[in-house]
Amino acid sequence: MNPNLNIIENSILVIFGVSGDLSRRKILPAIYHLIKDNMLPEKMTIIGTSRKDISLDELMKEVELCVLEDSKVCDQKVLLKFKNMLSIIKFDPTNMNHYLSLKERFKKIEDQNKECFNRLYYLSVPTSSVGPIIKKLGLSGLNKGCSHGLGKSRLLIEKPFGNDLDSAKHLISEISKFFKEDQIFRIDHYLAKETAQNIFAFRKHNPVFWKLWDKNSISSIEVKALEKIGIENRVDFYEHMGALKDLVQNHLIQLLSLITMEIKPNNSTQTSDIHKAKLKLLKQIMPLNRQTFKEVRLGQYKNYKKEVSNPNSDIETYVKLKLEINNRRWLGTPIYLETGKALDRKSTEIVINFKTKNIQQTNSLTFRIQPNEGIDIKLIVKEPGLTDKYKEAFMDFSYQKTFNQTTHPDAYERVLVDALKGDQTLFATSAEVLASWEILEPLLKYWKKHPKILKIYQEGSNPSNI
């Protein structure tokens, strides 16, 4: 991470789709906590756009700002400060005049303060709206800094980044007409979670694992994101995407790159160097092929078709696949990516399984991304007594226990702070997005010609039974 990016300059944050579900559940509560923790500059301005007429007070009534507070009650001084920062405008994203009015609004803010502000556009909108909004931001000149040529304009974009390799290439091409790569921040909120951020530090600063981090010592790697909930209110999105595109293509492959990329004691922590190492690794992951297609496990929970009102839906709500990395460090080590909805537990974790000899028990290292963030190590010890019996014992590091903290910054808080600072470390580059799609593209093409074989499973199932 760039050590010079340690402060947030005066900025204007524009949330497109401020009255939407994501904004109400994640973005606005994150902003409240950043204000409470004095992380935002005093002159920060937040503008929320909405297609419908909605007042600030009406919006605030719909938002559980303080759900993470122990008391579940907002600090009234912080709430007042938030309301003073935030204004809501009715905005038609297809109307160029509204962009020009927004540009004039920026000018008034900067003239009143006699300085340039950075601009951050958070596109909390349906995927179909992303391209048109970006185009109009560019055509209206909102992709540039203020009239004095200072200040930076940046895009903060939610996934998905395309629907397949071709659509991703097209989207990247269209965005590049108006925004440069250093202006684009593609959100992967899994990378913003504490344990995911700690992977780099863990590997770099704990020499006990340096010589063990390869195919000679590791038997397999598992990257899992399991959910107890179903698709809830994401019917349209999920019918279009499915589990593979929703989580594997972005979150799980990004986590995989962190755990397997080259990291040495003298590795640079500069953002550009981290992204170079990740991209090199991604390009070494072997694309799925006819042999590995047979090993892909797909499932759909029993009530899914009823939820989406589509009796013929072949969308997978569970997927597990095996990948292999074609380099000297990892070749031959199986890597499993697994995700699913409506399962028996909520758990996102990375499990490193080490090789053992002549005993049934195994050593493993687990990074718990969520919940109960932490790291645990499973060791083999001899049981007390005169016999040679062995048992697995756990050593557990928990953020809550170690740092005596019941909470730490939400992933969306970190996403907002880094984007406002211009720090791209935790955001996927265009090249990384394309490399991820290239890994899965053969499977997507195969599915277009061959029906998916889905195992129907009961809600609450153990994934090992699917």
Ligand code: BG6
Contents of the next structure:
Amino acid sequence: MNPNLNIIENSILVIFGVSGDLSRRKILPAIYHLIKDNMLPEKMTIIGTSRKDISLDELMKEVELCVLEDSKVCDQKVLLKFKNMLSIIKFDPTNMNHYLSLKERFKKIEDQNKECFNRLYYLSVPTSSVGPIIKKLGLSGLNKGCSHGLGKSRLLIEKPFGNDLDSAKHLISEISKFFKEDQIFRIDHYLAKETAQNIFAFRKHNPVFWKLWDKNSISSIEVKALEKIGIENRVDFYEHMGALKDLVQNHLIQLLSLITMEIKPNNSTQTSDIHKAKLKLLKQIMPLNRQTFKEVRLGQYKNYKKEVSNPNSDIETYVKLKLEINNRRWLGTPIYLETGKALDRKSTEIVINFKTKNIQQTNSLTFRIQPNEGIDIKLIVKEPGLTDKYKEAFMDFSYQKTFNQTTHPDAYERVLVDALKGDQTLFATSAEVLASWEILEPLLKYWKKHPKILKIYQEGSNPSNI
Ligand code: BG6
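Let's see the other form, the form predicted together with the named molecule, since the form predicted alone is already up.
Let us now look at the entire complex, which starts with that chain.
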């Protein structure tokens, strides 16, 4: 085991919905890479639950394919080690007896090893199953540590955390009957992306930007997550979500908070202080109102209605909106959030545009979250020679050039390691989730009474034409 991670205690990881799409595409390949990099605790047991009959060999074959697609190499020794760690059980999440047998299984593992294991429950299941599973985990006593009163039980939950403010409040209150806040790890995998993690360090340790980080020097901020892919068969999910709930409510607002929250050079890096500062900022983002509704741009890609077999669907696959932050640092600086599917590119970035005077060219700082991860600064320079023309030039930090790294650990590797360690820094708290919904709630209510105005766009469109 990696000596830096010696705080990860021996653990049992239960993946609910192990045969589902997210598990096969993200969670299991992330575990493969963690085994390969020797990042897991010495004694680790993984139990996958599935409603369907699926054999370990079948599942491992799929993991192998995902890993191959990802990194073009598949280490057979690692796969074997993984296979020895993993078992699959057929599990009906509505049947209490299945939770009790799981508890028995834990006891056997702990008795055999003569020690207590932490438990981590990863709920990779449809939103409607989250509440009921948590309730049964609680009622069967699986929310506690092992029988000697030692060990931790933790929950890893995927977004969406509710579908609007009320449902989020309801879900939070239901979960809190059985799990305390320090046991709950709400995943926002964008926070675990390499460049997103760099925002905090970059702002804290580069004094060159300290005095420029406000409305006096910054003319606007843009946070964009543009995708080439469409909804990829997630028909039910997307018809209940749309771009606003799928990406803006969580990933984009979280990224925005990292950019605009108070970070001072001598700030504490304690998890609770970071969450406090982030929450303070989230509460200062002004909820959308009748004035700002008008500036919301919505689009739907041309084949969407056919894909979801709903000729009347008013679900947006593209959204761009403007927000403002009501505090001394930011009031008056427009902030644009934009996301969409079936566009001409895959690109997630945060652009900070600086104010310039009497010049056409622009000066900006961009955090490239993906692809080609890095940070660049666009400067205005004079063209060489006997001319007084100006040009834009780039100073570019790229992980690839600086660290000779073409790939980074996937965000899900970081998510798993942090949850195993019990480090909640990169996870969203319940208060943050509610504060995010509060920003969007007036718009969601407005949409209930007024039809959405959607621009239909061709797949592969440039977002600036929507
Ligand atoms: C998920 C959304 O949270 O993020 C998806 O539900 C989206 O709709 C995905 O495609 C994008 O993640 P990434 O890491 O590929 O940018």
